[in-house]
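Only one chain is given next, in structure tokens, and it is the form predicted on its own.
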Amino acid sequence: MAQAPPTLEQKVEALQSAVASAQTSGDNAWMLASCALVLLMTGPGLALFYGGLVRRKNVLGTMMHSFILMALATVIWAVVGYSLSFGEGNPFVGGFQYLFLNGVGMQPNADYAATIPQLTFMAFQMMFAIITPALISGAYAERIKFNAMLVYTALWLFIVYFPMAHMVWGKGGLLNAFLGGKIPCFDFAGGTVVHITSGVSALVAALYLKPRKGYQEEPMRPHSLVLSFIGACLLWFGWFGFNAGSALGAGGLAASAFVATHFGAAAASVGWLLAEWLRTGKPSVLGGISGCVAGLVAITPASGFVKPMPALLIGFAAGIFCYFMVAIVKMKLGYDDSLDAFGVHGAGGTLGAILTGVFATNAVNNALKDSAGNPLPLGLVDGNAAQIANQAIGAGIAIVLGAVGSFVCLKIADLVCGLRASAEHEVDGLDLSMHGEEGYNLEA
């Protein structure tokens, strides 16, 4: 029997369904690629970057920190971490409705990402939970016991990372500007959640563990800047997933964050090298790659809120400021932050968070609207000077939580298994003493 031709309404409905399906497929493809890019930042990116900066006898142990956290943080995240970060709870921590990933499947969670499966959103956020504690490892490299590192990190995720992630990104979180937070703090991809918490926690860890044996008395130069150079380039590459992926879709906002990320890294490399060149007379490879990471850190909270020219300014300022923190402040105060986790991530993340309040504009991100549906002013450039104070409050909460939380985790880990490697093990190197291996076989 002949069928009646589809009505106009049916054609429109079918077209809308096809468009929605295409958008979901495109967004999901970009987000899965972003997941892989962010994981690449930890291993091999951070592992190579940190591994090359330590002495030869500690290269495997240092790289192992990044690798094992890819495993440990994943398991904790799947069991309870995602729920505590993105479940509905109170302003400070989420609930348990997603325990063991219950209810996390193919359907989107409209509160967080309406066009991708919640399973994809969960996986993307998991990559942030992996790399954040790995950043801290740069501060205690070459002197922490491996079992103590595992205990400290597991505790740190519960006490610091999950609450901070919920406060900034979770529904009803204290600092969530878009989902009911009382203090609207803009953090597009992790300035407070990732970099300030890890950087400040790193400083506390460095102070608690005290300096490496022979610090400031014998040379502790990087054993392979070649490895670190490759690692830095992989970090720059992976950071596009870190920041542009935080748009949670493959649209214009992702493109804007992508460009801001690249501009921030480039300008910071120039800023750091310029400051170093003027002060020491030589622009070093180590300075260039350190500046690159500093710029990536500083642009992270701002990447989805600022135009390209302010991204250049933020990056350039970060390069100079982080060089000052690493080359001058650290030397004057004498603390042994082995690989400058605080000087780059803590300082750079704080600077980026504050400057986000200056340069954020609804011309880039108009997701925040009034009751009539009109975009609200975001930062100082939009006429909202009060946002600088909100950013400072958010940064302050991250600093306090990172410092206090890190100390508590260190203390517990120290009581459980002892933190510091013995003097003999430290002299022999952690590769042999902790893992029974050597990074290089130099036999004929």
Given for the second form:
Amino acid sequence: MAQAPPTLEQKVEALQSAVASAQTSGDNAWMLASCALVLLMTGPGLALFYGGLVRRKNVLGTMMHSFILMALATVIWAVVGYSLSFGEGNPFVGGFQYLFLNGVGMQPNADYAATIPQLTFMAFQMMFAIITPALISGAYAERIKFNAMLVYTALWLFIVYFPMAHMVWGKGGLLNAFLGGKIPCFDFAGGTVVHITSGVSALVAALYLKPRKGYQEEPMRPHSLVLSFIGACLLWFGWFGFNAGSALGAGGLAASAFVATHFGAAAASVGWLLAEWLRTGKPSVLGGISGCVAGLVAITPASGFVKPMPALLIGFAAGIFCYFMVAIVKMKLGYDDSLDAFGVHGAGGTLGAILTGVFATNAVNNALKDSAGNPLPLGLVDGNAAQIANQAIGAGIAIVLGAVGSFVCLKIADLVCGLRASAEHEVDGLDLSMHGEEGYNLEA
Amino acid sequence: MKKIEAIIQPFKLEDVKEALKAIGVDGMTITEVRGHGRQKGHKEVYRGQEYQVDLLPKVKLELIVDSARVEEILQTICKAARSGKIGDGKIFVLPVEEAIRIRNDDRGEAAL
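Same protein, different form: I have the form predicted on its own, so give me the form predicted in complex with the partner chain.
Following is the full complex, with the preceding chain placed first.
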């Protein structure tokens, strides 16, 4: 007996299901690629960037600070970190509903990303939890004990990162503009969550640990700017995943963030080089690549909210501002933030967070709507000057949490195992003293 | 037998090698070294931090030669290595007691 032809309702239902499935395929493809791009930023991107900036005897130890987080932060994230960040809890930290990734599977979580599996969302956010503590390693490079670094970083994820991620991106978080936060703060891809927290924590770590032995007395030139160059270019490349991936889909918003990201990096490279050229008479390769990272940092919170021309402006401002922080302010204050985690990430992140309040526009991002469904004004350019204050509050919370949290974690790690390598180990280099190997065995 | 140690500018190495080859000197040992004499170093700036670099890269040539040819070789090296600027380097001549070719136990000038 022949089957009855499908009814119109059945046809529409089949079509809807096919459309949803097609969108999921498209979005998920981009998001999985973005996950891999963000992981690439830590290893080898950041590992090479930082590894090249230290002295030869610390190249492996410095690379290990990044690599170990690809392992350690992943395990912590899987067990409890994702839940504390994105589970429903109070305005400050998430709950335990996703402990051991319970209930995190192939079905989307409509609160966060309705078209991709929650597993993809979890993995994407995991890559952020990996790179953020790795950024801090620029401040304690060349002098921290490896076991102390592990204790500090593991604690830091719990005390600083998971609460901050929940406040800004978690459902019901204090600063979440889109999911019921009391103070709506725009942070598209982690200006506050990633860069301000890590940058300020880095400054506190540099102050707590005191300068490297011989700082300002003996030369501490980067041992290979070639490595740093490759690392910085990989950071630039991976940042497309970081920012455009934060659209959590493969549509127009991702394209807009992609372009803003690239423009920010380019204009900041120009800005830093120009400032340096005028001040010291020579435009350096290190200046160029430091500028691009500063621009990428500053455009991060703004990338999904601003048009291309403001992205150029934000980048250019970040290049000049971060050069000023690194080359002039640091020298004046005398702290040894060895690889300038604060001067680039703390300063650039704060500038970017504030400028997001200026340039954010609903012409780019219309996710925020009033009860009638009309898009609300976002930043100053939309006529909402009050947003700058919200952004400042968000940045302020990140600064306080980063500073106090970092101090607490440093203190505990210091009490548990002693933070600083012995003078002998520091002179020998962390490669040999902590890991029992050397980066360059040219005679081998 | 004499040992000639010449410390020269790295970019003059090819000229010196060619000039020595042209007068039939074909054995030498070369090391990349760092040092300075009267030449002042240079300044490097990394993110605003200045470093004075005193020890500059140089190349050291070592040749063991027949005493009779020393003067000719010294003049050849000087001519080829000279740029006329400070930092061109120095040459030292030392006596050599013995030379041995490991392959076949040749000794003295026969081993050169």
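No experiment lies behind these values; they were computed from the predicted model shown. Positions refer to the first chain, counted from 1. So that the term is clear: the rigid core is the largest set of C-alpha atoms that superpose within 1.5 Å between two forms.
Core-aligned CA deviation for residue 422 between these two forms: less than 2 Å. Core-superposed comparison between these two forms: CA of residue 12 displaced by 2 Å or more.
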